[in-house]
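As structure tokens, one chain now follows by itself in the form predicted on its own.
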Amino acid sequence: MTNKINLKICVGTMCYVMGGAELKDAIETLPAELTEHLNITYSPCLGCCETQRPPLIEINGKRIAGVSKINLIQIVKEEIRNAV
């Protein structure tokens, strides 16, 4: 795999208190064999919490709302599987 998967986690106030903090923790504790495929960034706001349920992530440009820790790990693993 040559290109990394771009993962952006919203850590704006609304997303952070509604689960973004747990998403940040979950990503930071992933094993290196997963994180080596990711370009992880954090956003102060993805700008859509008024229309979509926080917390939000953006993975390779696709926004996903209402993400839990378990969903996040599944989404990341699936993206990696599809990219290799």
Contents of the next structure:
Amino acid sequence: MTNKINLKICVGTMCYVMGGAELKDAIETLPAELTEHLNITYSPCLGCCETQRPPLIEINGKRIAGVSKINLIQIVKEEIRNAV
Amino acid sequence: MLYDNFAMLTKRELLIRIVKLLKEKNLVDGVKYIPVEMRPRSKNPIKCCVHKDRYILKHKIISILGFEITDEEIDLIPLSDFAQKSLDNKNAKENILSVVHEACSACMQSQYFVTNMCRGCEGRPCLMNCPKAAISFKGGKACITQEDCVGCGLCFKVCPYHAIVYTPVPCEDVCPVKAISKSEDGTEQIDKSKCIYCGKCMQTCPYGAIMERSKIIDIYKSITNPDKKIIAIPAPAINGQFNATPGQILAAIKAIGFDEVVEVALGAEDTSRNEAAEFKERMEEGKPFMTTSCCPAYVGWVDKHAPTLKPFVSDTRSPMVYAARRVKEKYPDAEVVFIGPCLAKRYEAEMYVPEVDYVMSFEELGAFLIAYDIDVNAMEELPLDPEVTKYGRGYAQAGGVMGAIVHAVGPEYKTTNIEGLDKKNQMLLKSFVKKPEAQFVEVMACEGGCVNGPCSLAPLTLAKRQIKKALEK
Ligand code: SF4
Ligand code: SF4
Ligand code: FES
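What I would like now is the form predicted together with its partner chain, since the data block earlier showed the form predicted on its own; can you produce it?
Next comes the full complex, this chain leading.
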């Protein structure tokens, strides 16, 4: 696989306090066989925490709200499976 | 553990909404809409119906506004009146920690219980292993006579079908000192003479029914009062809480409207110095060992549950005290706000530290940062005080105080650190009176130390990594 998946985790204060810290923790401890497919960035407020449930992520341009640690890993695996 | 728990998020959302309303100067009018906005009809109710859910939120809001929630009169007074009263400084919540009775679900008395998965097998290991003969068979199924059961859990362990379950009362299960128990109506009550304010029950209750006293209204009023100088002193654990550098975090706190921000780590330098001197003196006097005293939950435990240890606890004051003193020396009229992850610090500040005017939790700090639209990670760094070393900042984690003392007195003494006050550690500590394992003993009531305090924002594993980064600087 040549193209990496762009994964953006919102660490704006709202997202971070409402669960984003947990996402950062999960991503930082992901095994290498997953992270090698990912291009991980941490982003300031994506500007939608007022209307959507934090914490938010963006994966290959798709925004997903109300993400938990467990479904983040599922989302990542799913995206990797679709890409190969 | 924190975020897998929606009750925790509910508390945070309430704090955020209340601080936002304060900032918009709309608390009195806006507060009554919070329950409806957070529990709209379109969502599935958590308890029996949406009205009960909203009613519980009302009670939690009243608690955050600073009122004691056991009063029957609560039903007669609208939320706006509570908001007005607390803005007028008429909130006089006495207890640092209280149970929101409406929210407490009065969990079933904890017990072992045989479910209908029981197949009444021939082996019947439950019957065979029960030391109290509490198990009998009725209609081919096991049955526990609750009066005889001593809760040893052997039947639960040996059942090959996992047919026996344990139904806990979560808050009672985690309390290290049995300070929380059922009142007559089945809801929980906290015995102040036993409670050491470790915060475990508050962290654990799956209904978020145990709430601490909040001072956010008073803090907000001081921050916005141009005639008052107000200075924040964040605990060393702050460096693990955000995705940002220590300088950025200080800048973010200042941006809320504090006149100055002074790291408690600066006070930790004083603690290390005094504690090292005290330790050496005690050793020279031939004392067998000395324990730290900076964790107020531990000190509270000694006071209330292990008085024989008292002579061995150091008399040196905590970093919070020294930091606050330094501030008050410089600005005698300033108000000092300690910002930390700790419930017990509220108790310590109130009982023993007149230099600290308010205590604010990391969760409350998070609410302020959000309401004031402050992105911690985007802040311009404030310069750090060169007097603060990595040993002072190291107080954030278990082992930190020990590290600082070893650095000061040299390696010739035997040292150890104890994190958490579970049964095992309580026994171990008590045994030190007769047979100490080390000469210098650091004790933290929280596993991992203050980074894992009950009001922290970041999960422990992440916070530890972020602290490590901050200390490397
Ligand atoms: S704060 Fe700690 S000591 Fe007090 S009731 Fe809760 S768990 Fe028990
Ligand atoms: S270890 Fe730290 S956060 Fe926990 S009770 Fe003690 S002082 Fe408070
Ligand atoms: S903080 Fe994440 S979208 Fe605003």
